[in-house]
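The form predicted alone is given below as one chain in structure tokens.
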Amino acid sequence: MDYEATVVALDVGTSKVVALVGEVDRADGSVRIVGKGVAPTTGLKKGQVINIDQTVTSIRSAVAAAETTSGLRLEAAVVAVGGNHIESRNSRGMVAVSGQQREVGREDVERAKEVARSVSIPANRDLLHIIPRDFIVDGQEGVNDPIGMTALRLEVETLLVHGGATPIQNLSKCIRLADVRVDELVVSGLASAEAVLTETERELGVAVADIGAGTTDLALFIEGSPFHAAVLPLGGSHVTNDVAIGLKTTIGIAERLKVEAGSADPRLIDPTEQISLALADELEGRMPYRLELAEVIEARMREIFEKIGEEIERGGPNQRLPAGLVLTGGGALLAGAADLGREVLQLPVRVAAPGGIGGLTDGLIDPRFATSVGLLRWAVRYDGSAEPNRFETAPVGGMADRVRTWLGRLFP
């Protein structure tokens, strides 16, 4: 394979920040994975950083890790953004075609993209992506790719996303402090979606659901595109929380009997089935039933999927999702998952790892590890201008070299 570019991924969640190096073949667009690092955080609620100090040594950490697994030293990367601050609109933008042969140039389809986000959005928020979902010239609708075409006006639906502008800037800042340079912020529902969707479902309609420790990222797509995007404050560590306080025990042996005995459906569950010896021993000696802690974990859970329900409702109440809810992140993991989610949606429910990739992908075919890895593949499908976005890497201890890829350009 010829290796043209070298994408940088940072994800900095709640429970742990990703870093990963990737090189793109430029003749199809795969991703082979060369560097990875991993690094436990607490500097994080929910999303949004509480402690500058703590996150960034998590980000240094997992950083490094990847420098000394690619042999690179990394500049920049493609950043994840999430917290319950993410918000999305959709919003058009029409203008007259100006070319003197009637035909749609690039530079209309950027003043049509200009309008459609000249939209009212308030001061303390920072615009993350406009994203085309289709163009419309003279009426005609379902226009992939306008250029070239003649007409008179063209218009353009797009999907806004923004986020608070100081939960933000703490995210840049710490990434800055650690010696990385931010070349494009990427909401994590989004991210996640690129790492685990099939091009069927964005095209019959789907929803994806990240469930992570913090919170749940959630994006909606229908023909091919997003058109809704959202972040729950609601995960992983509220499902501890609540065992935790049910079976009265410590945070640490809610997160291991929820892991390793624990089912989101309580009818998957023989009433008769006490918890294993090995766990009980961290309970001193008590022998709850699993079914106790089904029960516990189920309420939360049920509570995640109303709500994954509601802003369903809310993003898109007149659409319809024949291909269902796509589940990944840690919360995905959980026993009982899926059944329990196509119980309170009636939708299918499927549980979906990141795939497309190779390298060094030991542990990352994982529901954990779908936003680092969406946030690479972001980089091929992607491009928010009219040029190509670039990364910057350099081998250890050696001059910096710059790299290109050809994001939106490698599938022409």
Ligand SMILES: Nc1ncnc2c1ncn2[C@@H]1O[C@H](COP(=O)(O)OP(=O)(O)OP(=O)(O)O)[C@@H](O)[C@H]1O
The other form holds:
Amino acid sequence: MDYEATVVALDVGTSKVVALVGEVDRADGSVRIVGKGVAPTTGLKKGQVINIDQTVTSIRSAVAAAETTSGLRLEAAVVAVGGNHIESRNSRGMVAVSGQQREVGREDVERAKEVARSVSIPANRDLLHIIPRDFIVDGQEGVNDPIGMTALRLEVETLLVHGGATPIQNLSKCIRLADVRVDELVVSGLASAEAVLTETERELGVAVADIGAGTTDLALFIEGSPFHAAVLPLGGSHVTNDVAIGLKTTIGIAERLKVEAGSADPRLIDPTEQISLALADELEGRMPYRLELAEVIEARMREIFEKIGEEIERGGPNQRLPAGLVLTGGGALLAGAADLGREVLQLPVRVAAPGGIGGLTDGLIDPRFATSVGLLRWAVRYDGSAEPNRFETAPVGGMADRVRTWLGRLFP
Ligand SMILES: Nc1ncnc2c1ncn2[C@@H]1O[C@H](COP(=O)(O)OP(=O)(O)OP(=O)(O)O)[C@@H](O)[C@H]1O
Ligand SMILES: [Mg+2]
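Follow the form predicted alone with the form predicted in complex with this ligand, if you could.
Every component of the complex follows; first up is the chain already shown.
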């Protein structure tokens, strides 16, 4: 096997920074992990940097660990962007096909995308992605790759994803201060989707929710492409806070109670069962019922699922999601989460850990690493290096274009 391209992923989350180094097999695009580093974070709140120094220290320590395991110096990385400032909208661009033969060329596709991106986005926001979802050629919808087709009119349906300029600058600044260049910014939810969704789910229609510590990243897909992305300012740390208040204890003990004895679905709990002795010691001898704990957790998790449901409605009330909801992120490890999700949303729900990687995967096949693994897979799927604008990471056209871009990168 011949490993060529090296890709670095950096996910600066509310609870941890993850740096991963992947080597991409030039034959089939598969990713082998050769380096990884994880460090706890204290400088973020709800996915956004609130303390530069603390965040830089965490990034440095995760990067140093990834450098040690890989034996490589990490110069640039594909970086995840989270936070409640992320928003998306659909936009359509239409152009007359130029050229005498009326054959759609790459320039026509670029012009159509330019028109789609020209919708007004407030000045204090950065456009992160322009993702072509569908091409319409002389009114005919569902064209994957219009290049070479004869037509008078070309339309492109795109998803524009944008975020607040200030939080994006602060994140980029922390990464630069840790001596890493930001190669590309990818919205966390779209990265997580790369790691956990199957192609069939994407085609059928599916939602992915990455429940982290401070936020829940959401992305909705239909016919293979994302049509809505959003971030809810709620995550596992809110559940932990509720447990601390409800059971009158510290955040540290509440976190242990949640992870070791918690459940989002009180229906699964024996009402006579008490919290185990080891945990009761931490609670100074008190032995609350597990049901009490589960009821506190359920209330907050129900709210999170209700908000996910509202966001699915906002994404398109008429869009159906036959493949349901795929849950990932650390919050998806909570016992009973999928059961509660099914009850609230009336959709199929499954919990997923990231897949599609080889090499040093120890500990990485875990929902907490969906975003970081997904960044590596994103870099393979949407190779942005041929794009003039580094923030524009979408493929130029359909599958054929992606393959061309990919081959161009492998055999420059
Ligand atoms: N076994 C478990 N059971 C329940 N919750 C868990 C478990 N393991 C981790 N968590 C929760 O998952 C959350 C951390 O998830 P994750 O590592 O995905 O967050 P993050 O990426 O750092 O944060 P964010 O994406 O919000 O910026 C914490 O709130 C933690 O309590
Ligand atoms: Mg996260």
